[in-house]
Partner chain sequence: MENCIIKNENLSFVYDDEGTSVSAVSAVIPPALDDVTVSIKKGEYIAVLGHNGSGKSTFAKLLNMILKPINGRVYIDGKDITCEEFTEDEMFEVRSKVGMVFQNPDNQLVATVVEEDVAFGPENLGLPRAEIRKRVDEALDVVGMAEYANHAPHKLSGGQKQRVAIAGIIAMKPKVIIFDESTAMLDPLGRREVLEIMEKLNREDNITVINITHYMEEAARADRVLIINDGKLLLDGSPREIFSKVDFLHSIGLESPQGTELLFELSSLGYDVPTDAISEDECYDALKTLLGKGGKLA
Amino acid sequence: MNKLEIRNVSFIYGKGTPFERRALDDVSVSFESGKITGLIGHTGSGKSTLVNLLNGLYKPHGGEVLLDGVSIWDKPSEISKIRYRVGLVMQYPEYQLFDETVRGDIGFAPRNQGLSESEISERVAEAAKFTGITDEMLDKSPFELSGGQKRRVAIAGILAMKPDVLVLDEPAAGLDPRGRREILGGLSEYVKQSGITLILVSHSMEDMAYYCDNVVVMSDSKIYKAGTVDEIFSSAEELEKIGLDVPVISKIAARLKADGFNLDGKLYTVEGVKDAIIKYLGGSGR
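In the form predicted alone, give the structure of the chain above, and only that chain.
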């Protein structure tokens, strides 16, 4: 079932001026419930504009953004309610922290939703769990934390709203490999347990290959290709043609195949290539 759908959407910067630029051109794409969908594209492809349309930060100049089959602009005066249902975490959200304590920052949005203190406490605890925030950290000032810890707090603040859709723009940018795994792994587990729709924007092809169920590729203000991870990364050469990179492990697998190793399987994750090599060596009797 599709939770969120973009239907024939167009968006123009500087509309009606000499500086008009079409950022989205008749774009249609859907995002499934309970799935993680990756959104990739080179700089200027339109993906950032698309992200800002998903919860009403921008209004399309043509087409519709549908949540549960209803346009999010059906009642313009209530667009703020949509932003509780479609949670958006922008790049480097740690710079948006402001409360005296981590607990207060995470609980800010649920409090604005009018929840009771007990409900707020439950949501803070749950969001902290999935983002790797310890009980000890909850009563600290967010400004005492490391950059990676601040990132967790900002993401937890959106999770605590319990949105139907969570949109993350480069949530692991600038983090070391361990930090990336902890944040993205926790979010992946949250999707499995909650059934929400997660949209992940990232330049890391490794993250896309490892954590996503589906991938949407944007190029020149349009959807270039959309499909499952298998479908997108099985034709990695197409991504390279439009200026995108592919997972490093895919390049290694391609080199092995060129050298005569007949590998078969999911050749875009380390685990997939490892399994293919083991299968190949076993099948050849080596």
The other form holds:
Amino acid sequence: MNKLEIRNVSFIYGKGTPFERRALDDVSVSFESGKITGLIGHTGSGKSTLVNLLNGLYKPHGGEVLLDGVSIWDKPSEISKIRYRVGLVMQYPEYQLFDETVRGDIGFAPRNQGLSESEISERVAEAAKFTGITDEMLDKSPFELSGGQKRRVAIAGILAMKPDVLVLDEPAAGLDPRGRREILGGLSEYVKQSGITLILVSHSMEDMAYYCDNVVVMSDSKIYKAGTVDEIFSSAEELEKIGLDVPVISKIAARLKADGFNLDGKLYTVEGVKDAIIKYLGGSGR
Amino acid sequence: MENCIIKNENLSFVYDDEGTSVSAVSAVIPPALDDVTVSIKKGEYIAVLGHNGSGKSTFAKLLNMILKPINGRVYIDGKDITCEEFTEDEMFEVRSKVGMVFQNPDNQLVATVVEEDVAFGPENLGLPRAEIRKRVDEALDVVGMAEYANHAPHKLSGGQKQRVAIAGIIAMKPKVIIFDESTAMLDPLGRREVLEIMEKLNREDNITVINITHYMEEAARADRVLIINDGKLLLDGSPREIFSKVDFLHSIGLESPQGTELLFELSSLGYDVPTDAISEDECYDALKTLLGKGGKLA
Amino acid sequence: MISDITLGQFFPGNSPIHKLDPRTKLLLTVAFIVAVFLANSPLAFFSLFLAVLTLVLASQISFKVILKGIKPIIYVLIFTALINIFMTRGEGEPLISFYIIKIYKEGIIRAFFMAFRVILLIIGTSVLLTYTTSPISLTDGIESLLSPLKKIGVPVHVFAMMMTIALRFIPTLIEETEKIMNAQKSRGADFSSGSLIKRAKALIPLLIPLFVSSFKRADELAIAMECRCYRGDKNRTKLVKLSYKPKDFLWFAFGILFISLMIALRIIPQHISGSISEELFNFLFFKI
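Let's see the other form, the form predicted in complex with the partner chain, since the form predicted alone is already up.
All chains and molecules follow, beginning with the one already shown.
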């Protein structure tokens, strides 16, 4: 069963003013549980708008956002409860930190949820574990931490709500390769253990190819293509047609295939291409 | 020495609690920059790689006197900018020679109109009006933002804002431009635009470009790559030399371009492939040869 | 969305008023404000009305926009007018007498002129300044007009720079506020319900991040400005140099003429102007 589904959703900025701009046009898509779905597209393709619709920050002008088959706007007064179930981590989330201690900041949402103190500290501990926040860091002020650490605290603050669906907008933006790996690796581990639905927005095709199970491609306020990561990255030309990059490794693999080398496998990660080459050469290496 | 636009000797720097420089090397706080010696030739295109907090931004700020080193010497265009007698006027001359573009495009635009922002630097240099006008128009032309001259900066995209910021630096006619993670907050399109301008300035106007980044694919396009880790200059060489050290880069939390990584993996499994290919074409050629040979083991 | 708010009320255009030097407009505005407060006779108000009408026509700003500008203060106007009507005691018989409420002719006259004065003041200043002058040229104008104060040590340039930067960053901060609000809403923060104290407390998660990021911005901007050789107004030139044109002097002449007229109307012996007012007023409101 798909936890989160979007049906015929439209959204228009500045509706009713001379500055109207359609950001989403009759968009339908669903996100599988226990999987990581990547959302890619140009700036202005509508993906940020879509993200803001998922937890009810924006209300669609047409269509429905369904969580477990029920529209999230069924009871508008209870939209904040929806926000606990669909956790949203915005771009550069470190700017939202405010509490005196890291512990307090991660506990902000659970406290708003009205949980008991013991439940809150349990949630904080668990969220800290997945984001690699040490006990020592928990008692520090969030403003003493490094950029990458702040980022992880902000993500932990959403994980602590124990959402059914987790949406992250460019969680690794501006981080170095190690920082990227730590955050994205931690999240994919979390999905494996908790079975939640994870939606990842990113411009990095390499990260998408490596971490995602499914990919949704947006272009021009519409869904351009949706499918498994295999399906999406095996048709590199189509992505390039709408001006999106593909991982360098899949470009190389595509050129080799075009030369008649019959490579087969996950031709969008370094590992995948390596395996395919070894298989093609008929050996396990040594 | 004559054609070195920048020359550092044993450069060290330490931040104190408030983030300013301290007067003496402290045992408690690790130095942000530790004994760095490097010379940069006029017209070179350099990439500085290192993970967040490695000291690469500190390095940049020492080159135009935003920070003062606690140890070591910095020569800009043959002049020792670290000597005691350096005057304020000379300091501003250095800053006009060594321009700097930062990460967040929003936090470096001063004026409410694009062309007035570009004029900010030349205005500070006290240039005559006609000269400012000429420089502003030329600079906006170079970055392809001439048609936005009268727009408000906050209405532009990230990439466009960053191009305006670059124009503001170009208008000071610098000899060196340091890009301090200037592409980090941009989308792929904006990043490509900024990178193209960077390379055009280097190629056509012979401006020395120092691109501080953690995108490997950007560094791979430079003439020379410096790797800074924990305040130390670890590697200094051509992209080819640097990126073929895949193992070493991993050990300090960095990566090589995907193609190079693949060749490295294959080579360590015993396949006969070069490990110093870095561009897409080179990697493709190497793999094609390998597959064509039927994978003869080395 | 808050980010849709347009900054200030500037309407770009090419009218004669738009093209005036901002300093001219600032000085004319001062003269106009003085004139409005000098006016105390129907004749003076009539002249003011004509002056404002000329300005509006010359600025090519639509009447719709002008009326919209008055809308926000309409209740204040009605309130002050009512107070004037009820509280003013006249000499003759009251026009209306109802229990303790007595309305005199003088009260009505006063209420009318008070409202008229405020309306003219708002229309005049907004047409001369806010509607037709971009914030940046306004800042330039103020800096230039105040520059004589530099001699006595007033940091005029610093004020002007602060104003420019504030104008530059207002839209950025509005955007940021919206972003942080959304981020905290996503963590269950509630900004719109509960008691006053609860709501004030709910602002903490918004205000602290806003302060932190503003300080960071200020820090980064300061470094970026230093990198662009900023050193105050020492040795500084400007891309746009304000310069008076013949038409500025023409408008100055109008201004001087107008203010002299207003002064003349003011010092004409009270009984003459008084009787003219009364007749004009009677003519306008009671004879028709």
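Between two forms, the rigid core is the largest collection of C-alphas that superpose within 1.5 Å. Positions refer to the first chain, counted from 1. The model shown is predicted, which means the values in this text are computed figures rather than measured ones.
Undergrad: Rigid core fitted, then: does I12 show a CA shift of 2 angstroms or greater between the two forms?
TA: It does not reach a 2 Å shift.
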